[in-house]
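Below, in structure tokens: the form predicted on its own, a single chain.
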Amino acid sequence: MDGRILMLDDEIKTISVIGLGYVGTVTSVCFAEMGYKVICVDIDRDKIELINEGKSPIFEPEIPELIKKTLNQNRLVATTDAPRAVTNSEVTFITVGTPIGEGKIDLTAIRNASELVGKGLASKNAYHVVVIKSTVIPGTTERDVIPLIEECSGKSEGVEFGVCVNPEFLREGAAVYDFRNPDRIIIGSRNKRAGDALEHIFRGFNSTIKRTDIRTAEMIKYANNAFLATKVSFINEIANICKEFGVDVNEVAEGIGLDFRISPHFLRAGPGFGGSCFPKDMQALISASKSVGYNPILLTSVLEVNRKQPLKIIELTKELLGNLNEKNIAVLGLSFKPNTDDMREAPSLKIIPALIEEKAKVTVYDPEAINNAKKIFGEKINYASNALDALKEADCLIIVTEWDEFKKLPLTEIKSVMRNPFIVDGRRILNPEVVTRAGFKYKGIGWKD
């Protein structure tokens, strides 16, 4: 056995990631520019040959450019042999998705990566740090992880290999941006060796270090996850109050924000938070507490408050056309937030079907989002290529998602092709006064009619 520790720069040159959706394509990338050798693995052979031919999988701002880049300084690859991509790295890190799976984490693919990493350690001689960035329920990477790596490896962990916990906290849409700079870099090990191996891989970023032991780090990304949560369905709750007192929300947002104890991040009122990571991680930490004897009452409300959120948006629409039955209403956003088209839980979700329920004719547009819509709502509704062709002959306009072009709509020209000029602002991206002024209707979540 190689007893070195990972230190040097001459002895961390190859990196594996196991899992290539969000997070694993970011970081494979990521550090593939940072000067790593990459080699990239999944199951899913159309992920590996669009990168091995210059292509993303997922839409992310700078990910194709990046990805082409590393390619041709032959820095990335792509590959469905996990072990062996194990077996030609020092550092493997594991970024499968921890779907929910009746009500609670469904640890399958963490743990077919966990044999696939012991496959490759079996016959590899040199020590190898293991590093687990898939979000997990605090204890996971103890009771299932290691014990899955050392039974597929013949080898024990803290001697021939380390297990690391380093949770990501990357937004999709600004995920290389985060990657690059860092508020926090969590290291969670149990062994220092591994520890300080994962500590020299980031040394180069300006960011701050805690260093945990494994169970604080994995319990970090879901407190975090449920801290913003909350906000979320906090402002959104004091939204619903704010419009029964004639108060703009955005007003009491900005007030409270200049708190430093508060500050203004995440009080933003909408149709709710959605996406891969809060609504999953909120659902599997109450899981989780309940398994253990504990009930969340907090969190759960959280999540009552950002189901019944999206609905908020009807009854704004019946506010201004009263029956929706043969309305035709435009949606503008899909995806639910900007620069992603991803809509794994996204209001639209909600927003589309409620209309629908309510007989009304559904036209909608998203800059990225559309091929999804189509694959969720096939013929059900009416797709635009762009903004004004959804607002032909509407009676309402639904915004939905905060996409930058979305808050320049040109006023006098969607209102002349509109059939009504009404317009619910689901995330207070326009201005009321000036929407008013231009001869609409308007209507906005916490906004003070």
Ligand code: NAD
Second form
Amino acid sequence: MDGRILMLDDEIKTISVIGLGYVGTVTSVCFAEMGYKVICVDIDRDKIELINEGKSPIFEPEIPELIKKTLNQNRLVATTDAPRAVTNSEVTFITVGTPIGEGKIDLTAIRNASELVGKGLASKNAYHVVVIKSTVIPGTTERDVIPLIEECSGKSEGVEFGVCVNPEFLREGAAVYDFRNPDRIIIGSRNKRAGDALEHIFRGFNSTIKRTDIRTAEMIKYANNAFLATKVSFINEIANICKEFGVDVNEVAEGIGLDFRISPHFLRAGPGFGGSCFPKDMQALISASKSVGYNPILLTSVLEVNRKQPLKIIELTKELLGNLNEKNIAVLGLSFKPNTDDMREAPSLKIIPALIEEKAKVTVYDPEAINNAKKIFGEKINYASNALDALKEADCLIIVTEWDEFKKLPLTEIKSVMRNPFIVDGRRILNPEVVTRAGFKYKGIGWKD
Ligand code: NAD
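Right, the form predicted on its own is done; let's see the coordinates for the form predicted in complex with the ligand.
Next comes the full complex, and the chain you just saw is listed first.
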């Protein structure tokens, strides 16, 4: 749906958003584009300055243009003053991070944000809706968020304010599209007024709205990510078995994906899942399950398959080169997926250290994530400004992220600059037959050698 065709509703004119990472930034600018006045908040002054200067704090398609546009329309303003933003709005979305700390979910930011919301509500007279968009373990909103807001505001949930849980399902790299075209909108609430108000905000979206209680909404997000992570580890395990049987996993994935009960999505074998969500949400769910006396053996295995999967790339490289000592390895792709500079939990973070451990000389290239990689690896590796530069004198090319530009590598040209024509295709984006015909030796995850 096109957000611009939505009309403002009568009551809700101003929305505040606390926490300007991927979720908060996208939520803020997309609501501003819909016509709401949005006051967005972060504790990070640099992010606030960037937004107010019309620059994006995250790498995400469409966001820079939307920030400029909504700032010019006076619909977006960024501040570090969360209580004031809450007082001056009718609805507050909490979108702060919920990282893993000591093996379980770290709720520090959620608790801080809840206190700030409470302080803002203390000086407000009208009804207010607080929406938890951050991913939190079932029970968190009722056990932590609501009591903290009540304590800091002196007000009661269900009377002067209401709380909803509205989990976010956006994909980094396609976040604005996903905001405008949600598969479904989950609204968890325990009082009708708050749930109705949030449903009203989303009324113009062409999407199913599912109303639940608060805990169910919290659990839906974890179940969703756990299922997708399971699908990835499933196809990766099948890929590893396929390789041993001389079967191409891509054909198997296509074959099973035609079964409507399975669907073709999330069946691409590769070096494992990464990013800011799947690994941490799986860990948080496993740890929370154990804390209530249930040992989730399937979910634990999903993480275990994923822990080992990046090292399959090293195995394939050794099959081509034997010893990696002093070998020049070109790694193409660093971000956990294309169209983002996000390297959180990316497979490259396991593959590159393993190559260094094998004493290989590593040169990397990524269209967007080089600066992040420099902060992580410093001078331990070399950085190239394009794919061809990375491949000069390389003994092997390893594709780690499926950026579009790597699907169209000029094979003749790269063969002429490489020392050895070896390719390890971690994402199965090249056609093995074409590559072999061009004179390369090819290895790929789940490819029948
Ligand atoms: P992030 O870590 O990128 O950003 C969080 C932001 O919150 C940071 O800018 C931080 O400075 C700010 N913050 C922390 N404490 C604050 C406070 N007290 N007041 C104001 N700002 C504060 O997080 P993210 O990736 O946007 O994720 C946010 C939540 O949404 C997490 O729970 C995550 O699991 C969930 N989620 C993320 C995605 C995704 O693709 N990134 C998708 C769906 C759901």
